[in-house]
Amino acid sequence: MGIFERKEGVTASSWIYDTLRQDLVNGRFTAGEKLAISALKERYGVGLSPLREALNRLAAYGLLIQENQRGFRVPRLARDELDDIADMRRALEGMALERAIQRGDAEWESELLAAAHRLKRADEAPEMEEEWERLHMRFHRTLVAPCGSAWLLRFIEQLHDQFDRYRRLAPGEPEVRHVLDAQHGELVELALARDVKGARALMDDHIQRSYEVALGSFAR
């Protein structure tokens, strides 16, 4: 029997796919770990099926690897990789606020100052770490939100559980996320402020600090 449970109304497949997403962020799995089905079945309690269709759509999204006739890997941590999904989140959710700040109105401000209360009371409880990320995830997607482009959004989302793959592995450093934390608040008033540049240049930064903090995932 599985050790998860799946809320009512939500089909097997879209549930399987979401969870496991989440563990291959979460670093459940080990980096280059071969994924037995048998045992993803026995753990989530789910059919072959449903499972199979989630293992295809996940290594389709770059969180799996897709070996012929050999099932499926979690792929290998690789510094290349990350310099680069670093490189492009600072492109295009660079990009992206830019946008944001120019086409969001009222609504979209009361929504990211709401996102950003939830996520400083989350900041002060450090037992809450699953909501924090959860929080996290919220408020850079509010904060882009208005974009007005749909596959940027799937673009950065995508870089974002990348990056969070790295992130999430390397060892905590407390003084680095009091600054991250702090710079959640600058974005907004930035933002508000219709301030292009300054956010701009405050998000290439809060990118780069959150890469140091994910290089630590090598040395782990």
Given for the second form:
Protein chains: 2
Amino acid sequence: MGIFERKEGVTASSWIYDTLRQDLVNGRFTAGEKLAISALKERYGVGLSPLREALNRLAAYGLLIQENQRGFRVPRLARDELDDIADMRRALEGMALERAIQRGDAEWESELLAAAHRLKRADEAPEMEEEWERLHMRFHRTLVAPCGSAWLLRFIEQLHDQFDRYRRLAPGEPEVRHVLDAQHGELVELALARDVKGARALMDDHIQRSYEVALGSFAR
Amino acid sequence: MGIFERKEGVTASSWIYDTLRQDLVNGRFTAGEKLAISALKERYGVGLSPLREALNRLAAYGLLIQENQRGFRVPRLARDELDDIADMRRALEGMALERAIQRGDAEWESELLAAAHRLKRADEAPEMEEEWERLHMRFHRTLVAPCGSAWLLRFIEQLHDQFDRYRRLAPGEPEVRHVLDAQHGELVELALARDVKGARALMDDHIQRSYEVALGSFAR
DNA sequence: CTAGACCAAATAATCGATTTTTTATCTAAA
DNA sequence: TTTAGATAAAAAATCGATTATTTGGTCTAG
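Having seen the form predicted on its own, I'd like the form predicted in complex with the DNA now, please.
Starting with the chain above, the whole complex follows.
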């Protein structure tokens, strides 16, 4: 029996879910907008049933707001909520990082170095935004992966998606961005040195700076 | 213009979602079981579309597992996962309680006293299990409500549902239960006294004891 | 004018039937 | 016996059409 059949079948429903999730995180919809379901049907070329299933999932995940009898809306962006999301990221990712450093094994160290390296190369290729986003997400995921709590990782991922709705809308700030990029490398160093305190402090700072960038999404 | 129209319309989809969520938390389905969609259709007397939408939401929420092309399964119960859930409850509810005590106002104090009182009366009426569960959930929600973070509250609620899958399956332990009931009152006292440290410690102990009860779901 | 009542158009929700994929069963060859 | 392949039955996913509800405009009474 082969071991390769885990190539999970993609259904229309799962495809449109992934696609919409990305588009929502990337700000391809206006915050506060009411989704015209039949328009989405056209735009993405999917049927009503898979589309509605995806919208239901996205609402349960927090990327949409569902109101009975009046469809789905894109959540508004609010400074209060960004504060909340950033706060929670600090608390949860800090906790996760601490545990990851205490529990991560040698294999983790390797993967972390690899992820950081891939990200660093993407830092220097400003044309491949999408690729950078993928690698950035993956780096942060790798960093906390061995924290030992599936639920913690789940919450963190959810918060990342929420946070990115703001960040990706904000204007780029090359100077801050440069600092943030450098911090990824420093995080790896502290993690490998098993410096829990230092790593937590740096992560706090990293999220704080990202938060300040994301605040730019409210610029007028 | 009236202010009462928030009586949100209940759709077939939202009804079956609520119903299934309760039934899942209450252990009316066997852990690990594969859901036969057409059987559910009969059992609950709903159509396929609203049912599938509800299942999709429940999967996104974590009360079901969705596998492309092969439907939905009830997650297995695993000691590891219960450990994780309890750990996270300690961390997140502790954090929320701390903040709630720092931020809760006089109105909160009143509601907290009321919630505790209602719960206490239900403690003594062993016939109304369902009612007690409602009030118990509500008490814990009230306790942390003014923590200031919508996301934290959301995660806590999700963890409660997960935790209760185990707890409600475990055999009752009247002695521990008595202690747990008493702790609710003590939590209120400490909260009103704004004793952050004390309240956190008690909450830790409360969750720990509940966890030990919930472990009974693995009894053979 | 303005609040409400009414109606038509638009949209959400749901149904019943069809298509696609998986799972179970059977058979023949190794 | 196994194992691979074929195939029938079951189940999941999707479609197209129908029903129910909301929304937006128009009219009328006060």
